[in-house]
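Below, in structure tokens: the form predicted alone, a single chain.
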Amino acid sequence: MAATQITTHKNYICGQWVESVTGRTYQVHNPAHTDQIVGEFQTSGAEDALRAVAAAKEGLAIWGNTPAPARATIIYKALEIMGRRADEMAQTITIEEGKPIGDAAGEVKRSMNIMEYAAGEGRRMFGYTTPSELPNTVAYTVRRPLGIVGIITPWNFPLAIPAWKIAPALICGNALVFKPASATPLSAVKLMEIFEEAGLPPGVLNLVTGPGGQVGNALVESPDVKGISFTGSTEVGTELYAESAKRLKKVQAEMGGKNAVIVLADADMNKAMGGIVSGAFGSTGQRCTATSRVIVEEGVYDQFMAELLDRTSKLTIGDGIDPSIDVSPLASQNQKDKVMEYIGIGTEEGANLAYGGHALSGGDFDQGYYVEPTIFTDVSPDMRIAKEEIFGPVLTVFKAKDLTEAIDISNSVEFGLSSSVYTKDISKAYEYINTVETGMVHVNAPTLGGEVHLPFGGLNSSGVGQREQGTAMVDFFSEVITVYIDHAAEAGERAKFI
């Protein structure tokens, strides 16, 4: 791409598009192509981030007192125009984070659903009464903004998690700083179009691209940001859950996943395999819900294995922006270089290498971060390759002789965000459901993903915090406030409280 073409984006700060305090900035290239330069961006520092503080205070005294429901139509807007901009976002995903158009479509989709459950909370921004213990008196909660709030997002769904932090924000009447992942940036500049559009006041919604430690740190240590909403790694969000909590700051910190199908010997193996190479092999495993392990009791293992097998060897590999492609390429060479050292990892530990384990090479493969989805059989529980988060088209594969030690094996690991059984049995089901460690459980069903009116989050190193989504991103976004009116037309004996 010629160096005329280049667009270079700015900073939305206070309702402008603005230059970093540095001066500096960056490329982003296409993941398929990286001959593709997507963009140029601000390389923003510490005084960036204090900047869009700064404006954030400005913008929370009107946005914070203006009224849910009218919070809500402007979030409607945003649905809308990104309704009619579905298709440029869904290629804007694809070209700088390299996943299939149809991944990145559905990416789109999830974004406009939590926009439109998000504007519905607008008229269900609940308090309650209750009967009070003392004479000539109203007892009630309302919810207040929880003030200016830290978005911090990762590359892996840059469009998707901006948009189920951001909109439930919004609608509780917080003031935002949000700080994209470096690497996938545009799709940012683009939502951020998409609110200026819509009529978003200046100074509600502000955007700081660039690294995260600089923007990050700031964002913790300012005084005035009373929350921080992450996602990302396991290691950098207990850091940051840390350091928040030192300044008694709101966090909520969704980190990695090392998610576990276990199939039963009774499994539908259709639907149990469609699941499972979808999981493990779809967004080229870049996701914190994907399918990393699978358990399989021993009586169909070789029949599994056969089928899984050949189910993979039937998956096509490309640049994503072709709808045929079943697997993409890795969004960075980073990425690339860490999957390829845990595929030596593996063998290194005496794994069996069944499927793939190369990077590809040779015609439009040399211009991208192309791994073979990667299968690893005969992998116990205390491999690295078993216990630590890939993130990439790698799936190992167990055996065991019952649900029982499936389950023990599903648990092994510090993770516990999402997992997955595959049974008939309804007492069987019910016994995973009761006794697997994960936040999200899903029967007959893949790990991926969940509904925006629900839930989504982990237990142990996988989450920290309030959960996402569902009712619970209304109780994060917000303080909840207990209120007593005493009446009474003349002073009284008022009980003592305790």
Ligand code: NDP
Contents of the next structure:
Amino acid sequence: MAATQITTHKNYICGQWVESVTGRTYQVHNPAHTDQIVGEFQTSGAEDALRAVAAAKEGLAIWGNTPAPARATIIYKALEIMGRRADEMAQTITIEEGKPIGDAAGEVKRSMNIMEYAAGEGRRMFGYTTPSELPNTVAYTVRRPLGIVGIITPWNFPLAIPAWKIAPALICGNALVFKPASATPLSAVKLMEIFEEAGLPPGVLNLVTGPGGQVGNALVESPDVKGISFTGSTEVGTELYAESAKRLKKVQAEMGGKNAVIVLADADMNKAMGGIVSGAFGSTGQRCTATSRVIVEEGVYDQFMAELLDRTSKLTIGDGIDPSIDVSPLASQNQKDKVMEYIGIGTEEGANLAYGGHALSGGDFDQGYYVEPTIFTDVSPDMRIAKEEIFGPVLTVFKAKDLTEAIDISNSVEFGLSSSVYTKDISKAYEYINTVETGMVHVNAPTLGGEVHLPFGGLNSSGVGQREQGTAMVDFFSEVITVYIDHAAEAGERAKFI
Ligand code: NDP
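Would you mind giving the form predicted in complex with the ligand, to go alongside the form predicted alone above?
First the chain shown before, then all remaining chains and molecules of the complex.
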């Protein structure tokens, strides 16, 4: 992309594309070709965020009073537009985040699935009725919008995570201020274009790009913002949760992971290997549900390692826009530095670097943030590489004598997002399901992903607040109001029940 073709993208506030009041912009580069500029974006500040909140107030007055089935028609329209732009959206994800184009296409599909599911909720949004203990009385519950909600998202799923927050929030009647990750604002801009074309009223969905410390923080501090739906690191999420609590703000925070797979001696090794290699190195290990630990029962350890090293050595590395590539660059220089630092830490801690461990250079590799798929063995649970989220293509391998020890290792971290066991023994599978401490549990399947009609989220340091997606998605984005109606014509028997 030549310098003359750089497009400057604006914030979207009250249905208008506007420049930041700071007058400053920043550039985003393609992680596979750092000389290519993806676009220029607004470096907004707190004042921009507050303007967006003021716009959201206007939006809420209209949208909150729009019947949910009518809200759904706009989300269905947005879904149709996204379908039309699906290839362009996938390419956008790959050029700004770096993930392989197949993964990016999957992300677009996932975004469409959640939009479809959320729109369907427009004709459900169930409350319940129940008998009252009083005569002539009807008691029921009804859902109301939460109000103005801040949406704060990370860079690793620049379209799907915004979509899985925004679509449920919209169907529930909220007005939103969306602050995407600074590294991946182009997917966010395009998502706004889609909702604009779909006919969303001004002020209902507002986009403000810029640093989290300013824009995100202003949303947390604003008394008009009733809730924050956040996905990102445990460090930022913890701080945001604490600050929001001081203001009695509702928070949903999905955070880091250190997801483990257990391979028992009776596992189908071929199946396990496929799930582990894609889980650890797909999307360059930059998924919150990526596999970062494998715990292997000792009887099959040697066979497992031989197979793992062989499969890993066959992965192709390069620019994710090429559909034949398995492992693409990391998303940023920061990510590359962090991953290389952890590889150094692992070596210093005494783990055995069994595969990879190098940043790649020479030819096209000089243009991007490439790190080899990396495998550590002889890892013990107290090492930092065993406990901390690395968020890159680094897999740590443990040996366990049996399922009990394997589950202990799996549960020995502060995180609790996703986990998996490979076994053909149904009793062991259930023992695992009942004791592993993660919000999402897989049997004979990778730690990755999830389906939009099931709840998504983690335990412990991986998540706090109500679950996202599935039927749970409306719980965060609405308030339940309890209604009692005494329909007796006159005062009468009621008194004796009170
Ligand atoms: P960060 O926590 O660094 O950032 C997340 C978002 O928060 C960004 O938009 C960021 O803005 C913003 N932010 C930063 N500081 C503040 C602040 N003080 N107040 C308010 N907002 C702020 O995470 P990453 O973007 O690096 O994302 C990677 C992390 O996300 C990993 O830990 C990963 O596990 C997690 N994740 C969790 C998922 C889950 O469902 N559990 C799913 C996907 C990712 P800016 O970009 O400007 O810094």
